[in-house]
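Have a look below at one chain only, the form predicted on its own, in structure tokens format.
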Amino acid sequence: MKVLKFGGTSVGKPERMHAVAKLITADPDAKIVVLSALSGTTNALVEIGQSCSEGKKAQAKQQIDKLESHYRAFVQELVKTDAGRENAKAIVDEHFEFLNIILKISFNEALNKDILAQGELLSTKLFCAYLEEAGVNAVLAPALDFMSIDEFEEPEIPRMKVRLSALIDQNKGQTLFITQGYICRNARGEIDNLKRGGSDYSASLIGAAIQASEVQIWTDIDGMHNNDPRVVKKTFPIDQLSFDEAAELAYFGAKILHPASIWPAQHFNIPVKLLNTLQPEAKGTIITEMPNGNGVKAIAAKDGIIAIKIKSSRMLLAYGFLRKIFEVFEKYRTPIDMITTSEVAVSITIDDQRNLDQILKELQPFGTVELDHHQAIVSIVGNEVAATPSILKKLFEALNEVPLRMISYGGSRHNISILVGGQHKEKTLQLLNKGLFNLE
């Protein structure tokens, strides 16, 4: 059985949904299809939740009405028969009735998670309504029945496996299942989610739970590119990556793939394919255990980085100093991206500033703390890149015009990372494209 995930742009217009239906029915293999919310929906739901949290009920009502109008117009083009439109209308009625009810009750974070779940619930139900009209036999498999996270927000794959197996057994003979990405239940049984971009994660977790033959991630670009096509003119898709290479690229900014989506597939050795809904004939990128040769495969950049420097003469010849620093970040569950050290200072980077004030307060006793906002990490990724001297030489020659804040070299054989001011990110990507790929 395969797992196919389609993102918001892949289902964001009625004709796109029609194309997805053709694509999945052309393949006779059994499959679970994971859908994101229609493009723009999650952002709209975030705004509705924000308005409710601020007590701006009239503003929230306007936002709900605007989103509802979009869905009313969407279903008019999605389905064409009277029965199909009646079915789709009932789905829209149900979910916007809920969104209007929230205006009358007290707002809390649990309710906000309910609000955010409406996008995926709508997209999957409307897609199933279209499949029914088209005479395609499919089973709607609610993610809230099998997707769950524990008290630490970690996925419960063994439980998911049991529940999914039971669901598939209950529908013997069925070869097409439709489910939601992103949403799940937490340890309290409440509706929760896997954070933004979580539909990729959902697909990989489902693939792990059912031991899928492959996981396909369908977006609007033909695979992972060697650089960011939004800021670099000449880029090209990469045919093959290893799990390690893909994980580095996803974590350090490649937008096509959610960072967390690699490890479930890697752990169970399930191939992942990155494919293009708009060009289904394109080869895309396949991610497997083995690398496809050495050398630079791609460059990725991550924005919104904060650099923290702790300087203290007490570091000199001291042991245990770094452990104490790291314990502060562990306490506040804040991952560190990069680290460099000297005899009297340590510099680290983070991209999560939710607990920044508390972290800085606890770092103060260790020495002088300096902060740099609006930084960017640029990562050069490929098998054995850190062990290939010529690559390092080309990198520094390419960037002789760019001031470098930090360099991470040797921590991974697959990655060389540099920290630059955010204002230098685009220039850095363009210079590296020329210096490492001979493309301008």
The other form holds:
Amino acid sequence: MKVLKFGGTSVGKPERMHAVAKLITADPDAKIVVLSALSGTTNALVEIGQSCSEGKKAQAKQQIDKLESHYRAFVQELVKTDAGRENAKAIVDEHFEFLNIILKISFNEALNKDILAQGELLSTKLFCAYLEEAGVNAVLAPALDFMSIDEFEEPEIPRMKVRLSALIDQNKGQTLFITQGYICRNARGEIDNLKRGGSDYSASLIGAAIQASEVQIWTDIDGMHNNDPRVVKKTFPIDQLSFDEAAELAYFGAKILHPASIWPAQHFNIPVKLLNTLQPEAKGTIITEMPNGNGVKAIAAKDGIIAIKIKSSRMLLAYGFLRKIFEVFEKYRTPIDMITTSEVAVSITIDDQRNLDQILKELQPFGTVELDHHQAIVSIVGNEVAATPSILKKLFEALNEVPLRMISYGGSRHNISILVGGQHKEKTLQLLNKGLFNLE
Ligand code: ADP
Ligand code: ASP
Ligand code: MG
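Based on the form predicted on its own presented above, generate the structure block for the form predicted together with ligand ADP.
What follows is the entire complex, opening with the chain shown before.
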């Protein structure tokens, strides 16, 4: 069985949904199709939740009405028969009735997660309505019945495996399952999600749970490019990446993949393909265990990073100092991305700020703590990249005019990372495109 995930732009217009239907029915292979919300919907739902949390009911109402008109127009083009339209209307009615009810009840975080889930619920139900109209036999498999995370927000693959096997068994002979990306249930049984961009992660987790033969991530670009195409003019798609390379790129900011979306596939050695819905014949990128050659493959950047410097003369010739500092981050389940040390100071970067205040409080006894907000990690990724001849010379030459805050070299065979002020991120990506790929 294969897993195919289609992102927001791939289902964002009625004609795009029609094209997805064509794509998934082109071959008879059994598949689970994971859909995102229509593009723009999750952003709109975030705004609605925000307005509700601030008690701005009138503003929330306006935002809900705007989204509703978008869906009313969408379904007019999506389905054409009376039965199809009736079906689609009932779906839109149901979900907008829910969104209107939330205006009348008191807001809390659990309710916010319910709001955020509406996008994927709508897209999958509407897609199924279209498939029905088109005479395509498919089963809607509700993600909320099988996708779950534990109290630490970690996915529960073994449980998903049991529930998905049961679901597939109950539908013997069925070859097409449609499900929602992004949404899941948490340890309290409430509706939750896998964070923004989480549908890629859903696809990879489902792939792992059913031991799929392949996971395909269909999006609006022909694979992983060598640099961020939103920032750099000339970029090109990479044919092949190893899991390690793709995981580093995803984690360090290549938006085409959710940061955690590679490990489940990697763990079960399931190939991942990145493909373009707008250009289905393009080769895209294939991600497998084996690296395809050494050296620089791609550059990615992650912003919103905080650098924390802890300076203390007690660190001098002392052991156990770093352990104590790391324990603070462990206690608050906050991953550290980069670290550099000198005899009397250590600098650490994090991007999860949720527990920053407590972390800073607990670091105080260790020395002077300084913070730099709005930093960006720029990562140069590729198998054995650190061993590439003259790589550092090229890097430093290219970035001659950019102030570097930290550099991490040798920590991983696949990654060299630098920390720059967020305001220098775009320039850094552009200069590295010239310096490492000879492209403007
Ligand atoms: P989807 O809605 O299909 O999940 P996303 O917007 O999340 O799509 O991801 C695709 C986008 O990722 C592309 O349109 C592109 O602008 C952006 N992107 C950022 N870095 C890269 C990269 N290195 N290679 C390809 N796309 C990238
Ligand atoms: N709809 C969700 C988002 O926009 C999940 C996804 O598209 O992957 O973040
Ligand atoms: Mg995405």
